[in-house]
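Only one chain is shown below, in structure tokens, and it's the form predicted on its own.
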Amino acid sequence: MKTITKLLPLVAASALALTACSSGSDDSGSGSGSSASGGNQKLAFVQGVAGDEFYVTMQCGIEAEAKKVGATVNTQGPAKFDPTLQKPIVDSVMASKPDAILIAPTDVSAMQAPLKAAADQGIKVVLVDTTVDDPSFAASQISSDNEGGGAAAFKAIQDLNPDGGKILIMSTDPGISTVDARVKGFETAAAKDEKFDYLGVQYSHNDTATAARLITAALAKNPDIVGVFATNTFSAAGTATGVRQADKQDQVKVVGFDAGPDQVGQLKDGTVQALIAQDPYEIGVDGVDQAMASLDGSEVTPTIQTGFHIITKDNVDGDGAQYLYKSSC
């Protein structure tokens, strides 16, 4: 297992749009490398979400390495983060027969037997980002640490209010492997300080406005919440609104997931003190080259574990902006 934490900046953003993209753009960034040579590999990217940054950054990662190996890309993804959205187009790459799909599953259940199937029908799979309950089919597993993401986020509010208080956290739906794991580190960290009291999670169902009225009740509930860590893109984007709808941005200290343009927005003016940025151009990059070591039979890595880096107001526009998510490549 390849793991790499780093500790930097983070943003998050979100767009909803259907898309399909062709290969290779950017062929900047930096990447291991693939021995394999790509010739006419065809790769299908299925992402979690059209237009979300992270999927558009890890599409970028995706394109520049498949360009660099000479194989070719067809990106597409749903206008939700939502299985019924997804295994349509599933089920549209596997009739185009392509040599290996790289999906970020938006089900770690309802994703199973389609991921099975194309696996089933030869068709190489490399989970990216997300997983399914049995990957044992995959060829690889690349995702960021997000169990010590979730603990990084519980040290980054408990910096931030060192005399305890009420914390929650705004989440997507249960089921999701990545957020599922996000709650866990967490919750194992909050445990072990007694002077916060943890009032659970809230799920917002992956839209904003959901989360922004759920915060503004909870704090309707809890007038003296010091803390939510959001654990991505909208839900942070929507906690965030709430707090500032309530007017608490000097006492409610948001931690959120994700570095999207509108994260960053809200980290430079208050709102958000702390992102956790994933790594999703490397993630790209790493999916790559596992589908083409899968391919021409070089050695695969079963499961890599890329880091994330926590951005603040301190280093958003220095070493920090590295981190941020890209809206196009």
Ligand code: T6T
Given for the second form:
Amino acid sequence: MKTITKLLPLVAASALALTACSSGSDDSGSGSGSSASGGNQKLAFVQGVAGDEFYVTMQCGIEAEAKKVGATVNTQGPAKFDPTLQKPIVDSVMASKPDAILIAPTDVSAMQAPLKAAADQGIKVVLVDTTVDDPSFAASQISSDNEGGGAAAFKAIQDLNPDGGKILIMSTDPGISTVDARVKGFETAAAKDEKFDYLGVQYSHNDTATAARLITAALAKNPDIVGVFATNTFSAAGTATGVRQADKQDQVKVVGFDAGPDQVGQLKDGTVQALIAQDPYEIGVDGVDQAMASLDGSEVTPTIQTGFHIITKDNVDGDGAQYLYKSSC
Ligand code: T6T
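Would you mind generating the form predicted in complex with alpha-D-tagatopyranose (T6T) now that we have the form predicted on its own?
Complete assembly follows, chain above in first position.
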């Protein structure tokens, strides 16, 4: 199987109901999509969750590339990162008979059968960001180096706490390929340093308020925690809020995956020390290119891995600024 790993420059670390939301570039009349890029091929983009700047930025890449190649795109996303909300969207997208679906599956097992059914119906399926247990039906899969990013997060916490101490992970839910890989990368790296006492993973269900509540409770139980790795936008934003509410921002070093606007604010105000930014725009561009290649019978790359960038207070307004996520295109 051909795999491409994109070696993107690592920005230097210093110390270290179906409420389907729909938008997009399709004027075909399906869903509540809008605007058009006016081509022959009909693409659908199904986000992991609507309103998450990671997927908004990916949508920007998808729309820009679709426009270039003359395809239309309809974008929809569930109101929560939840397969019971995402599956009905896939069902309705399938009924609209797109040529290809670009999708970030919200669960490795629950989205397996619905996506295989789409592929069996002749729709090209490209997995962007997350994957499923058996992705063999997919034309291509594009995601960040999530395990490497988890290891980089541990390295950042290690550099910020040279004497070690208690650390924990705030994740979203088990069964999401990306965050599970980040946890694995972090845990594998942490196991090699005996100075750190790893307290395990807490699951915030991708909800900032829950992450804030969980970290506050963890700090009440273990007031000497020195570092937290939060595996995505919402777990990181909630962790930082909880740490500040507990007035522990000078003691607890927070490293979060992603680089949404709220996270950047928390980096600048000193509650968060480092962000591991992905390249969602590039994932979107690659997703369209692979979908088009699959549709026109040209060579498809089955697996593409994009990179990550470490953003700190030192580079957030400089080299790192280009990697911050967008709220709109
Ligand atoms: O971290 C991204 C994405 O990679 C992950 O699969 C789910 O959470 C995000 O969308 C950020 O909120």
